[in-house]
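Just the one chain here, the form predicted alone, laid out as structure tokens.
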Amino acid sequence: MTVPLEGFHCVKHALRFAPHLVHDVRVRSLEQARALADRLAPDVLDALLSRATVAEVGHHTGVEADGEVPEPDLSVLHARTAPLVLLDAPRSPGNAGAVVRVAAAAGCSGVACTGTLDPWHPTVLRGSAGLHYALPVLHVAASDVRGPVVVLDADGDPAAPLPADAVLVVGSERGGVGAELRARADVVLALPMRPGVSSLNLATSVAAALYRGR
């Protein structure tokens, strides 16, 4: 399966983490692409230019490519040394992509999604800036996941731990975590918030949970 890599940052991260999966790199101008890579990502400059052909490019950065979806690494569903983020039936592709970006930055073992959203949808990929290629991004059933389940919920304990091998379950902003995963929770974790502030967006909540103990 091939997906569009839209924009310099998406192509940059794909080239950095999985260059063998990047094909048909297109640039509006070789000179502009060189200047952009030299300024923002000199480590991928040679890989970018060696693959680039000049063509019409719709993205404002003047860089696009095609990427292959990697074979899913299902091992992270059963054993890991860093948390796995599990999005329970997410609704917003952009928010899901932002979570992938946060999880990659925090060194998570992967991001998995239940429900109907395709985690490799182009809008999700745009939201992650191509960081899907930095860690496994999977579509799963809730029953596929093993390990200590930590549910993020406002009714939880702000002092609860997040084990290194945890499955950090986050529900949609509107619906929260579904009954199946809530029933499996070993820990329910809350983020301390100022009175009167009812919620945070999805990616911000995940970031706060992952970084709070660091």
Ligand SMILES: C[S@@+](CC[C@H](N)C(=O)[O-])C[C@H]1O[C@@H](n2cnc3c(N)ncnc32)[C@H](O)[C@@H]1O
Second form
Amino acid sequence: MTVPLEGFHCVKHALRFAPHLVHDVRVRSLEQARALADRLAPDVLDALLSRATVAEVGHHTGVEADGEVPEPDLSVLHARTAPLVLLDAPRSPGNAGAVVRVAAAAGCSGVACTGTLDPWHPTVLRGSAGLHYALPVLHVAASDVRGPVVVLDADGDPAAPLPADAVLVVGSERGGVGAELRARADVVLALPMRPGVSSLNLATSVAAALYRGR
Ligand SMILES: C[S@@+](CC[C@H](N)C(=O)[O-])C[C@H]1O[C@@H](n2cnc3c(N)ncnc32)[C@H](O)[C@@H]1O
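Form predicted alone done, so how does the form predicted in complex with the named molecule look?
What follows is the whole complex; the chain from before opens it.
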């Protein structure tokens, strides 16, 4: 299955982390693509230009491609040396994409997602700027995941630890973490908020938890 890689940054990340999964690179102009890569990502310049064909491109950066969806790496569900972020039935593709982006930046072992949202939906991929190619991103059932469960919830303990092999569970925009994963929590981690603020955005809370204490 392929997904659209929309824009220079998305294509850049896919080329950087999984060049073998990038197909049919299209650019509006070779000169424009060369100038962009030269300025922003010289490490992918050769890979970009050697594959590029000139075509009509809708994206404002003038760069698009097709990306192959990788076979899911299921090993991260059972053992890991950096946290696995588990999104419990997220609704917003933009939020899910932002989580993939920060999880990749923080060196997480993967992002898994329960519920009905396809984590490889083009809108999720747009939100991650193509960083889906930097770590495993997969759809799971909650029961597939093993390891210490750290639930993120505003009613938890601000001092709760986040072990390196944790499953960091984040709730949905409306309902929070569901009963099944809440019941499996080893600890519940809260990010302190000023009185009157009811919650952080889902992706913001993942970022704060992952970068806490760094
Ligand atoms: C927008 S919030 C969900 C709010 C929802 N109304 C609820 O009842 O939990 C989405 C998720 O972000 C995380 N989150 C948001 N604010 C948090 C905080 N202050 N501390 C810990 N986690 C938080 C939780 O995992 C939460 O389920």
